[in-house]
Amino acid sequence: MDEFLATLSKEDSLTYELSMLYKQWGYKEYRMAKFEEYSFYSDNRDFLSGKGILAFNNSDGRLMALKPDITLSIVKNAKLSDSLTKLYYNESVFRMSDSSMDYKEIKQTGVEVLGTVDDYLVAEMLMLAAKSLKTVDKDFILSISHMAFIPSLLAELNIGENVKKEIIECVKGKNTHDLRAICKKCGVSSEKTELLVNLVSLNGKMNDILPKLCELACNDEMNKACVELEFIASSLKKSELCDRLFIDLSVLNNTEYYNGIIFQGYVEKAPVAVLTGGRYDKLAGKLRENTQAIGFAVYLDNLNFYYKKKREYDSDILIIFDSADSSVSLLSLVESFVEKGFSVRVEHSIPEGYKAKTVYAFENGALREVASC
């Protein structure tokens, strides 16, 4: 199996590696149609991490689009009952891209669970992100805060909703000087303010850090909160991937969708996040009665530049053959190589820049080896 996943690229072998993951933890694949309304998406254009939508009309003249978001089109189609859907996908979205403007696909691979989140669940969603992580790279950092803190503490200020985006860039940007300035001329106490940029500035290892976040608490949400990371934590006490999990309150999502855990994930040799998720039990409420939701997604599409693949062989062997030839045996001797489980080429010519670790000739009927290339 590891040679098999050693021809794929990053990509592929990841698609792979994370759906058998993803399965031997109980979630069943979902397939998903290409296409949505454009309504759709435009409705709930606010949960969308793109800037635009790629449309079209439909025969039927319908205004439809290539799908921008795995997450919505999960919420609407999937099918409930009393139990948890737990769903995991490997699907492309269409999105536009920030340097060019131009249109792009995405590759994502990613799991959904649509019922009643409780905090076993999100302890095992943060265990399998951690898990994905290391699947890409050995080196990684789980980012994780709750929507309960920043939020909350905003909620209590007498400020106004333009204020508040503004101090939650500063939060994202951890940017406190610029925090300290906007509270300063709005009128916010020197304690909240202090408050805010005591949070902001807390970031660690999670079981060094969480004591002190818990000490920050001043709310009932805070509060609820540091009990459900109190159960994470302890959860994933004995996990050796404990180490890599960070409490990080600058990781901030969409307040009109999202609620409770939220997440991001780093590895080593990506300059951006590869993974996002949380929980979003107001989008799915929203879209489905009474429902709550979680999950992440993981995005391949740049991975095959950060972890380029060195192979030593393009295949095993590489056969040359003169196309005069018409003897009908160098099949059966291809097929025969390749049920012992060898990769084969049969070409007229080497062509440039392949390698093989074996190069023969075929000459009247038989195999001569020449000089590996």
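Residue numbers count along the first chain shown, from 1. Take the two forms, superpose them, and find the largest set of C-alpha atoms that agree within 1.5 Å; that set is the rigid core. Bear in mind that the values here come from a model prediction, so they are computed numbers and not experimental data. What changes on going to the form predicted together with the partner chain:
Shown in the overlay between the two forms, fitted on the rigid core, is a CA shift at L63 smaller than 2 Å. Once both forms are overlaid on the rigid core, the distance between the two CA positions of T15 between the two forms is under 2 angstroms.
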Contents of the next structure:
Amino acid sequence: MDEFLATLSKEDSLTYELSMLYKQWGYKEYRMAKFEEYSFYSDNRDFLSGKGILAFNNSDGRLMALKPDITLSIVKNAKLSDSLTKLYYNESVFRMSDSSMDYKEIKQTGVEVLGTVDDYLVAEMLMLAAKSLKTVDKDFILSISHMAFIPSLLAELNIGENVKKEIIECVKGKNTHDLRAICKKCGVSSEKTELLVNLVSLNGKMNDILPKLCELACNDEMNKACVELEFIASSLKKSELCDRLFIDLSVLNNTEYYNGIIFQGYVEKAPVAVLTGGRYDKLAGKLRENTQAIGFAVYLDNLNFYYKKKREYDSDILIIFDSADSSVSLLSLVESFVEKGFSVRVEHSIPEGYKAKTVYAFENGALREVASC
Amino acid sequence: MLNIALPKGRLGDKVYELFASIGYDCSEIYSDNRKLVFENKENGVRYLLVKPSDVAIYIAHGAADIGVVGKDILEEGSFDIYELLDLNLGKCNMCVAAPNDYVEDFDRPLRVATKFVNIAKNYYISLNREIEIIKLNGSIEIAPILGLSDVIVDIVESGKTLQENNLRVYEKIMPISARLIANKSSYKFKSDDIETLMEKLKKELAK
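Here we have the form predicted on its own; I need the corresponding form predicted together with the partner chain.
Expanding to the full complex; the earlier chain stays at the top.
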């Protein structure tokens, strides 16, 4: 199996390996159509945060959209079971690309759980996220945050929505110098300002940082979040993955949709997060009554670039033959090589730039080894 | 090894001197002016000299771990990076400037010439003022003189260029200075190295 996976691109091998991982943890594959009514996405535009919607009219004139997001669609459409609905998917989304300034197909794989989310489920989700990252690269970091900290502190401050947005941008960028300046300008007390700065500046392994974070907790929401994080830390304590879990409160999501744990995953070779996820009871509750939800997505689209496979040979064997010398035995020779596990290409001449371990010329019904290319 | 992107030019020279003074020197940087990559294995640093407006792009794409860039570039673009420190170097202001005798006409949209299109747009959105933007790439000061625009949005350091072109600062938009930025992934995997450098920088800047 490892040899087979080695022949695949990073994106393809990950699609297979992650699907296996999610199946082993009891998740069912969920397949969906590529299109959905445009109005569904426009009603939830904030959740898409400027990802853009590629719309078109279908045959009966209805305005449709190529899916810009998977989570929304699953929450709206998945058939809910009496207990938990645990799903995984391998799908494409169509979004505006920052680099090309045009729409782009982005491959995603991920898991979603709908139902009643408890502490065990949150811990399982973090474990699965960490295992997914480890499948991408053994050098990974899962940055964990909780919506109870920065957003609840901002809610206590007597500041306008625009200032809140500015502060959130500073938090996301770990920009404590501008954060202090904005707080000062808006009359935020120095005590609250320093608390914000201290929360944003926390960075390190979960087990090291958690006691410091809980010391800083100053309201009921934060205290409750600390209990949840402590449960997660003890649940994952025995796992080898525990050392890869970091606390980073600069990870923030839209407060209208997300609550509880949120997280982002990084691997050393990729400059941006390759995994994002979290608990989104608020979104789930909006679309399905009394439903809580948690999940994450792994972005596969750029991984082939960051994990380039060195191509030594295009095939193991290249056979050159002349049509005039064509013989019925050539096909069976090729078949016998393939059955032995070699990759073989048959050509009339050596293609430009082609690399093969061994090159044969097929002459008079037999193979003659010639210089390799 | 920390890969550090520095802006070519005066600001880059100042920043290199600052980094060298806290133990991240790379004397090779003085020896060959055509090279763009300089490395000091002992100090564990590699400097990349790039166009100032490209520093944040190199960082965002992970081609460098950290870098120094003007706040103007960060405000004009949209980069998913960490902005870790205000180095208080290269201080100046982003301003609206206008001819000395300019009187604003509120009956029509304001014509603004600038190379900082997003900064100008965001500033006037915050004032709820309708504008027309004329994007220029240089010699911005000439636009109001020739009647191309009412005002300009540009960086003002000493104000001498404005003065020489019969312009004056009409409104200050924001202060600008050099910022230490980091790639988000690099910051996580090289946090010890980056935080050590930051602490040394903070101490040096506090002197």
